[in-house]
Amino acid sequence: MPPSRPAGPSRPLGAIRYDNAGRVVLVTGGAQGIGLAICRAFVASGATVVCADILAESSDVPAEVKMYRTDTGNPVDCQAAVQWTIDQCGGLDVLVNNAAIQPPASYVPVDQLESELAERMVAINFMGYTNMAKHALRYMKQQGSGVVVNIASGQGDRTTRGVPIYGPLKAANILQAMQWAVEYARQGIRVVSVSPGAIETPLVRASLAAQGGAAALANRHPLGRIGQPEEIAAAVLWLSSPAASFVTGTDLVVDGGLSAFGAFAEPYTPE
């Protein structure tokens, strides 16, 4: 397992070593945030990495990463991304389902939620995971091995006010991983999910701004801070490695101890 991290600023990912030479990894939503950290981590460990993202280009993505423009809310794009990876890279060993959206406009009670926005979130946050896995698993079955990692969320296990769609979809991502794990375990395929807490990403910055800022949430964590994308990447590296060969059908919570308090966000105070 990766070495434990002390409280305080995270250590560089370079302190954790895995050999992924010869492995092909496909990461959705890898142009920024957690996905970008995952791409960088796999590149650093020697893997061939494809970033499937709606952004056609990103100056932040390492030059070694192969970019393939993909709208994971479009099932045709999902199939094309998997097939392009197999054709261009000679196979597929790890799929990381990471692409998701959580627009500030979704932070409303369900009776105020715009149907079009909810449908777009379902298309990306749930069906995008399904469609990417559908085609990746077909290939992994043939080769008799593979790993699928769903990036879920602490909001998939507990909730707060004003998040009627993102949390339920993240709960679905956790159960997707469990079901796929059971379905494909005898074919040499492992499926897991990772549930980050509050992580320093553009998506979280936007959502925290909509909820009044990051300072209060950081102080709620036993570690006294929110997490860094590299800390999620470290978890994904371990879970997809042979070191985790007996780990499947489970969800790894990486949240700085926040869920140990028994609540993901603010305590509920009746108005």
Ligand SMILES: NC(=O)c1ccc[n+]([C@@H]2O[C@H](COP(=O)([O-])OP(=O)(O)OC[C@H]3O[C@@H](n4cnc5c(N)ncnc54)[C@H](O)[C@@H]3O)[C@@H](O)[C@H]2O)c1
The other form holds:
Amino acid sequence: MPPSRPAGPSRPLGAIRYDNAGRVVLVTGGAQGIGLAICRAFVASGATVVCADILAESSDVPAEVKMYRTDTGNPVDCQAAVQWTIDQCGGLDVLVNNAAIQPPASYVPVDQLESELAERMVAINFMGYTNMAKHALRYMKQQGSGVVVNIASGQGDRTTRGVPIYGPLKAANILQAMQWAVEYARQGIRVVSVSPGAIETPLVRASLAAQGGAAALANRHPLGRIGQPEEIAAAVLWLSSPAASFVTGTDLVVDGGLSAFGAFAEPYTPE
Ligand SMILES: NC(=O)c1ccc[n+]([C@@H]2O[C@H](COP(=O)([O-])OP(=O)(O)OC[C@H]3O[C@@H](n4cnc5c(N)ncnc54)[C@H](O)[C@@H]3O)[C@@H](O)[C@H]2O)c1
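Starting from the form predicted on its own shown above, please give the structure in the form predicted together with this ligand.
So here's everything in the complex, that chain up top.
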């Protein structure tokens, strides 16, 4: 009998060391969940990190991270966050578009979707990414270098019930990255997206009931567990590094085999 292994990554993450000293990184929605893990990983690798979050402060965020209160659903806030980062930190090398919402009330068929909620999701999950990128790319273009990473989702490639607005907006995050990649490639800028499977964050905890509970969600992943935010941060660090210098316009799926399994959705049972 092989020895039993603990659930979770089999080796400690961070075995790969990145040197981000001198680089400025702007992460939206970095006060908790995946964004928080991304902020921590960049800080640990020496980067200057700004967290643009609707929360003005968070005790979880490392003291080195500069917090800038931002509602990415507001175009004026997006421009201000990018400008503040450049002014305070002397540049902008990496933008991570991560802030998105998926309120439990959005887990309904489209005919029951409240228009106001849908519009708020479009404003944050789609236009927020666009407006942050618009201002960041203007600066990166002059600088002649930069990386933009859009945090998308497996639900942007395949679908399941109850994501009539979240899923299509996540598909848009993948296409945004491809489009910007093509547009800015000759200016030294790379743009990619990352599509996580289910990751243990407040967003997922809030949606567990809609996903059939924790055990059912874990079982849908061939690795038999959901992912940890640090496992998405690890992908973002690699994609932002010179080790990924020939990677642009692509989507990296980090989902414990969920999409390969072909069982992304629960078995279809007609009502
Ligand atoms: N957790 C998962 O399983 C999962 C799976 C696939 C994709 N994703 C994507 O990963 C990203 C992060 O998800 P998460 O699970 O960490 O979410 P989360 O809800 O745990 O954290 C989101 C963060 O964004 C901030 N935020 C919310 N609205 C904002 C706004 N208008 N402006 C600025 N900040 C705002 C919140 O304060 C919070 O800090 C999202 O793009 C999400 O769609 C998550």
